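Next up is one chain by itself, shown in structure tokens, the form predicted on its own.
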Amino acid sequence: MSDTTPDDSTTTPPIHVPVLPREVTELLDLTPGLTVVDGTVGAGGHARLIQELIQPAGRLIGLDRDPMMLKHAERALRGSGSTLVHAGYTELPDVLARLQIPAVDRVLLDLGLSSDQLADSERGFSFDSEAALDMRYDTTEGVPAWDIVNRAAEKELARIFYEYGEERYSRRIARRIVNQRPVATAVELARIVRSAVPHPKGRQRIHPATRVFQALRIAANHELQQLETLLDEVLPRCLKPGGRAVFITFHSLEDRLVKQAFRDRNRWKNLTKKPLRASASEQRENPRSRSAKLRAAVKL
């Protein structure tokens, strides 16, 4: 966990787009003022509006385990007085600490992986990436994707893409990975994936590595787990009563953990029966926001 203000010289302009921005705000209910905590800052996109709307006298904290993605939320944030910061959202309490800040009005959480970091062609999140099989956010910590496909047993690996991709073929897959290892980059994983499962006819709605790919990226980076942390224990701790949290998920088993942490009416006040969904506009012009599901609470 580091303060950062990060030297953007070299650094590309961002792609990414936010999704449901007016969803995001009209959620958070923003007023001048407030102290909001953006847990996966990214490109900044999010945090900007919000900076907009709590000004002035509010402070927005933006956190993220990508040094590449705060070098993009370092340009977008500008001159707003934002506190940017290389942590993951499960160090929240450590770092409102460091702060003296007991705790804050608002809470953003985009779990989404970013349009920036697909595109990097060095991080191995992408099917035609021929650099290492990486897809760690923050590359100074944890495990790297190929070091799990090389070295997990064909029963873990298929238990892996089975509970974090949902994917049906996953002991065929498991088995052709283990008899075709070492695999070293994305790439090499999709062609072994698409080897391994059965092509329907037609138009294929999307690549048949997505959920292995899914699967892998959540493995590495302990998604589901930082999750569950951040629910049980990270918001009730760092949220005021009466403030609320955003989530924006992207796949069903983020969907499914955020929306059984609001229905505890003991801690929860949900705003959001059913999950807000991207306009047919937006899917138009931001083919990404297709699968994002957004749902919010008051903490009571």
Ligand SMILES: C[S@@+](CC[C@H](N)C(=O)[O-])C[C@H]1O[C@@H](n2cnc3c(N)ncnc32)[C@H](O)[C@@H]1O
Given for the second form:
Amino acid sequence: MSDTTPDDSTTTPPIHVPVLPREVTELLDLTPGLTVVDGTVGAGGHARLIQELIQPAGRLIGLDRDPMMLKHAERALRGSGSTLVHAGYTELPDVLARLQIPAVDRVLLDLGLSSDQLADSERGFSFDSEAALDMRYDTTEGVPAWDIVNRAAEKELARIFYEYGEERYSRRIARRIVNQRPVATAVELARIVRSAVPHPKGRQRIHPATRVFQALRIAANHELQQLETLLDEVLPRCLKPGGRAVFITFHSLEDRLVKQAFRDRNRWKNLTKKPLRASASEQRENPRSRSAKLRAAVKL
Ligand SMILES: C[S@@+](CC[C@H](N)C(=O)[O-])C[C@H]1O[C@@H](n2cnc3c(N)ncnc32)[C@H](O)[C@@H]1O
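If the structure you just shared is the form predicted on its own, then what does the corresponding form predicted in complex with this ligand look like?
Next comes the full complex, and the chain you just saw is listed first.
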């Protein structure tokens, strides 16, 4: 964990467009003076909207595992008095202890990958990236995806693709990878996956490697374990009674965990029986919003 220092190095402007902006601010029920954590601050799109609604005297604390995204957030929030910290959201209790804040009023989690990370060909997140297949949000720690792809046993790879990608051809793909490794780049992996799966006739809705890429990203970043820790341990400790948590998820595995957690009536008053989805016009303007689901709850 480290606080970010102001940095004037020229980063190109972010391309990420925050999803469900109106729904997020409404369900967070923001008023001046609140202390709000954006646990996945990214390019600071949501954070800027939040910051405007909690002034004067409100405080925004933004966390992200990715130093590149924190640079974008710094630019977006410069001069606003926000606190940005390089940390995973599971480190929130330590971050708050250091800032001498016992508990906060609101927490936003907009999970997964930002458009800027996807577009950065050096990170290995996109199918056409010629760079090393890294896929870590925080490249200063942990195990990159190429290490998993090249070292894991065939069975383990199949498990990852099946459990984290819900990939029906998981075993076939794992076998093909093991026969063709080492795999160095994302583009190589995408080609191997494409060669291992049947090609249905007609236009395909998604790239054949979509589920495998999702699965590897989840595995490399321990995304589901992080989310479980957040829901079971971090939010109960860090959110004030009456405080609100708002989640945006992008696949069913994440959404299921949030949905199950909010069912606990001893801990949460669920505000979204069904998850909110982006309107047709938002989906047209921001295709990334098509798979977004928003859930919100009040901590009892
Ligand atoms: C969808 S983007 C957030 C975009 C942001 N809401 C905005 O409007 O610009 C998700 C961000 O979460 C970060 N992230 C992923 N896992 C994280 C974790 N465990 N802790 C903190 N940040 C994380 C990613 O690096 C990425 O920048």
